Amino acid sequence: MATQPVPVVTAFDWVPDFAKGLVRDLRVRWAYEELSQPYAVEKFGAATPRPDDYVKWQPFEQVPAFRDGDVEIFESGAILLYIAEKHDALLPKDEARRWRAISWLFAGLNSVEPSCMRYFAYTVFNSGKQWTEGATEAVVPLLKQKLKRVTDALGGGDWLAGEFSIADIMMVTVLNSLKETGFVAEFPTLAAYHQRATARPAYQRALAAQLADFDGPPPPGRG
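Next step in my check: the chain by itself in the form predicted on its own, please.
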């Protein structure tokens, strides 16, 4: 009997230190670690142009892209949903809770992450530029409002949909982008949620695997 190939997720072989633990393939790795399922990694240089066949696979030339047999997917939210559907796991069985989890999966991507990424872009990629001070001040109130809404959704529960799900994988990895700020700590419920999730053995294995794969050379001028 032929051996079924394992799913493949793409990743970078080098990123600057501030980006370690933030690259979105971590979400896919974490899901597979929670399921104790194998996966393979195909690595690319972060500063190296992607080959044409990769652009057909991931039209925005980012990571992760994902392949499982004949199925090719890009966008981490879609990949997480595929994995949950295929393995009938990481989503609640109850219909109402299931759709709550899916709603929060998309909310992580569409409602919370954009504000986090704007703040990150202003304070990291554009740090020291004349225009960033005002832009940063403008985004902070909206960012804190988003964090409050997630906190409110958690209430007194451990997870966004009552049980650990792909919604939590998404939201916690979004919150990771704020690791050098004090924003999450301003919301004790949210900070406890983040700590609870990142203490999971599956998260720790996924993070260790991602960090171990950053074994490529830095681009010229970054050594």
The other form holds:
There are 2 protein chains.
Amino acid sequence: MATQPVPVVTAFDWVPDFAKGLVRDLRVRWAYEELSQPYAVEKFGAATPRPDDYVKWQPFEQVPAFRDGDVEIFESGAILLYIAEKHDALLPKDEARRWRAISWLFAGLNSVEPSCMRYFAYTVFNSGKQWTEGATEAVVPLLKQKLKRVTDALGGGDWLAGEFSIADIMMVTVLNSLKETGFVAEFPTLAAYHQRATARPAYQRALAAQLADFDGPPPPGRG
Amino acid sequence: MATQPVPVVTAFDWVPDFAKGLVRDLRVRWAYEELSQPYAVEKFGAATPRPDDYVKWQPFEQVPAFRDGDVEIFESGAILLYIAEKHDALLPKDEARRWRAISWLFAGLNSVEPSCMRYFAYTVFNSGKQWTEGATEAVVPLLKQKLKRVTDALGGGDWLAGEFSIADIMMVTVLNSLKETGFVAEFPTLAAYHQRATARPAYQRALAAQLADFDGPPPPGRG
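Let's compare: the form predicted on its own is above, so bring in the form predicted in complex with another copy of the chain.
Below is the whole assembly, all chains and molecules, this chain first.
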């Protein structure tokens, strides 16, 4: 009897401290932990570089890429959608709510994350450069406006689409990128949402698994 | 006999010149034109402001929002996916290719558009501010790297997932935001792809419809 291959997600075996908990394979791990389904990890790092043809799997050479049998996917949003469809889970059954959740999945990636990434680019990747002061001042009001919109949409609800879904996996991990800031705490409803989500046992297991996989050597001159 | 309601997409009745052809309802119009399916437009502008409760439909109060019967969607990526699923079109039938197309749909929105939008924010929305010089210098290499990756992925093919799909509608309209730059022209394969896509009659009809809908008065003090 042939065994079904376990889906594979790519990850890093080393990242600098600021990136711990932020690499996007966390989203995929979290989904599988919610479903109590197995997955395998293919790790890259200084000692185990990405294969030469990785670009055919992940055209931007980033993490995560994903494989399930003949299906290869890149982009964490697409992978989450695939997992939800395949397992008929983590999305509401009701059609209107299902599309509300999918709307929020995209909103996390395109309406919220870009402002977070701009802030991150200015304060982490380009830290200390003179121009980042003005750039940061320009993006912070936009970023807070996005957080306010998500807060307003949550209202008194626990989750973005009524029940916990891949939209929440996306939004919460997007908000993780602000962990070194106090921005989320400025919106108590949003902070409670982030707290509620990250307290889930599946999130805790996924995060622990990602952190445990950072067992590779640092690149030369790092660490 | 009850008639099926026509799906509705929201749009603007006036935008400044720099935004013409860039408002994201173009993506939805293009999909319907490819399918030769009707859609209705609900327009907002200076004379017809967004309704007070628009935020419940589009939490970021942007355009487009979409309604088809009981299903309300925001985020152009989610709307494209809905249209493709509903009409069983604009996505490959083969499962592996289908997920390749969906991967590229997300990649357009999250791996390519954010760099384009940063460039746009610096050179249009914040034009003339001193910090934008350094910020622009920092983002241009990232942006060109993204364009190179898309170019490499296209290789000798016509479309991102083998056949024309919603991934191409997304990527081509993302590239539209660079129309005032010479960046796309630096990658002949990418420029040919953009040309091939925008020469499609359905694109031309969608663009003409969007431009024709800019028939409202400018806001006070504009135009």
